[in-house]
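Presented below, as structure tokens, is a lone chain in the form predicted alone.
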Amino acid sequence: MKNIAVILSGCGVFDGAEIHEATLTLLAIAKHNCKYICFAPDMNQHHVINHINGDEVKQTRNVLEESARIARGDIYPTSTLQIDDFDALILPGGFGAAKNLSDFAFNGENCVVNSEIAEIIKQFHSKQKPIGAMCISPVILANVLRNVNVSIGSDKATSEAIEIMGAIHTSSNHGEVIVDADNKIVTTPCYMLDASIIDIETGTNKLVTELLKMI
């Protein structure tokens, strides 16, 4: 049975992991008769957003503790992730990827990726283990790995930032995946487009399917 590491970035689209993307990723892994283990960095998230009105809330929340809401408590710090225990890596999207796992939301192509996350990605890549990323998360792969082919859909500003960072961007539509076979990377746009939850299910399932082919 294949074992896939899933890195979460909090709980909630505007300040953490996108819940539909994360949950449907876990479902797709399970439906393919594979195992998953969730991880998140043990750190404070950048800020907290009221998901009703979009206002920033004066609270401090921990990325690992918030991610545990999605993982039903079965989650571990990214500092404990052992690459040799896993066959593939997946990063769901949500603003947490651009605010907590990196600072892309604030610094664009000049962003910095969390050192733990960057090291995990580099190790998976160096061991030729496939990596999947969805929504905004492909910008992290572009920043860390540079010469890779990824997709966030069709957003002009984000795709230009990806190419400035040294990666290649390929446009994609609802439920589509872009496969970089040479680098064993699969990406799908999810909510970077005006998607429905059905589109998200299609994209996450295709992403997992393509990842498993590469193992």
Contents of the next structure:
2 protein chains.
Amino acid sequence: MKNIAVILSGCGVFDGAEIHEATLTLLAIAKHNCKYICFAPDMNQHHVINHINGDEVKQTRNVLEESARIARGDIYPTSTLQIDDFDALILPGGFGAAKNLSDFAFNGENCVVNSEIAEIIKQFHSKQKPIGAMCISPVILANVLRNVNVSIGSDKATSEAIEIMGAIHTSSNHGEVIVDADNKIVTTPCYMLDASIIDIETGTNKLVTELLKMI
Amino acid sequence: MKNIAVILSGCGVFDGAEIHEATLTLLAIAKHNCKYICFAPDMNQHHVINHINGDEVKQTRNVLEESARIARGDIYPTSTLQIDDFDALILPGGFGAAKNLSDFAFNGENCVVNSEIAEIIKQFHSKQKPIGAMCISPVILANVLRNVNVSIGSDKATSEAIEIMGAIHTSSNHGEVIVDADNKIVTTPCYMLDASIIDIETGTNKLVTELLKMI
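The form predicted together with a further copy of the same chain, contrasted with the form predicted alone above:
Now the full complex is given, and it begins with the chain already shown.
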């Protein structure tokens, strides 16, 4: 049985991990007869957003604690992730990837990726273990690994930022995955497009299928 | 296209709606070519639980605002739910059903169901529109409707409480649904058993299939 590490970034599309993408990633891993283990950085969220009106809420929430809601409590700090225990890595999307795991939401192509997350990605890549990323998370791979081929769908500003960071952006449509076989990277747009929850299931399933081919 | 109202109770198994059950309910509805609209009561949660260690967190969170994380912002107060707009009702589980939608977690068979939720259930039932409930949520149907046949799996204390409230409890296993055809009620145990996320997908899918047969 293959072990797949999933890095979450909070709980909720506007300030954390996108819940449908994260949940359907876990489902896709289980349906492929693999085991998932969830991780998140033990740090405060950049901010808390009211998901009805978009207002910032004056509250402090911890990325690991909020991510635990999606993982039903079964989650570990990214600082404890042992690369040798895993066959592949997946980063679901949501603004948490661009606000907590990195500051891409604020600084675009000049963003900085959280050092724990960057180190984990570098190690999976250097050990030729496949990495999957969905929605906005491919910008993190572009920033950390630079010369890789990824997709966030078709958003012009984001795809341009990806190319400025030294990566290649390939456009994709609902439920499609882009495979960079040389770098063992699979990406899919999910809610970076105006997608339905069925598109998310399709994309996450295909992403896991392609990752497993490269282990 | 059939419209199904989904009532959420927060965001996270220990103080709100169970995220996998809620997400996979929305997916099952969409895969059955139906439309879902999410609702939640506009009230404060009973409390906030740290999902890693189970401790209570000194913070106030609103059930509607937290539920909006699962619904990606597309959610309405239960006070605005118009029964005539919907063909069926579904209540996913999680402690939110037993702490926010009712106080079953604290008062068992002597629990009180939130008046808005109780009224919605009574109206769907009196208009012979089917109702689905999963995990712990069937206790709400037992309390509001009394003489109905439901299942929460096999937990002894909970099934006894259901019978004391005047309902019938039928045991069920992973992914099984119990159909009360006379009352148009479908229930499934989900995480009231030691289930996998695949069991949740199976149970939510079967629940929606059975509900649609009764519309």
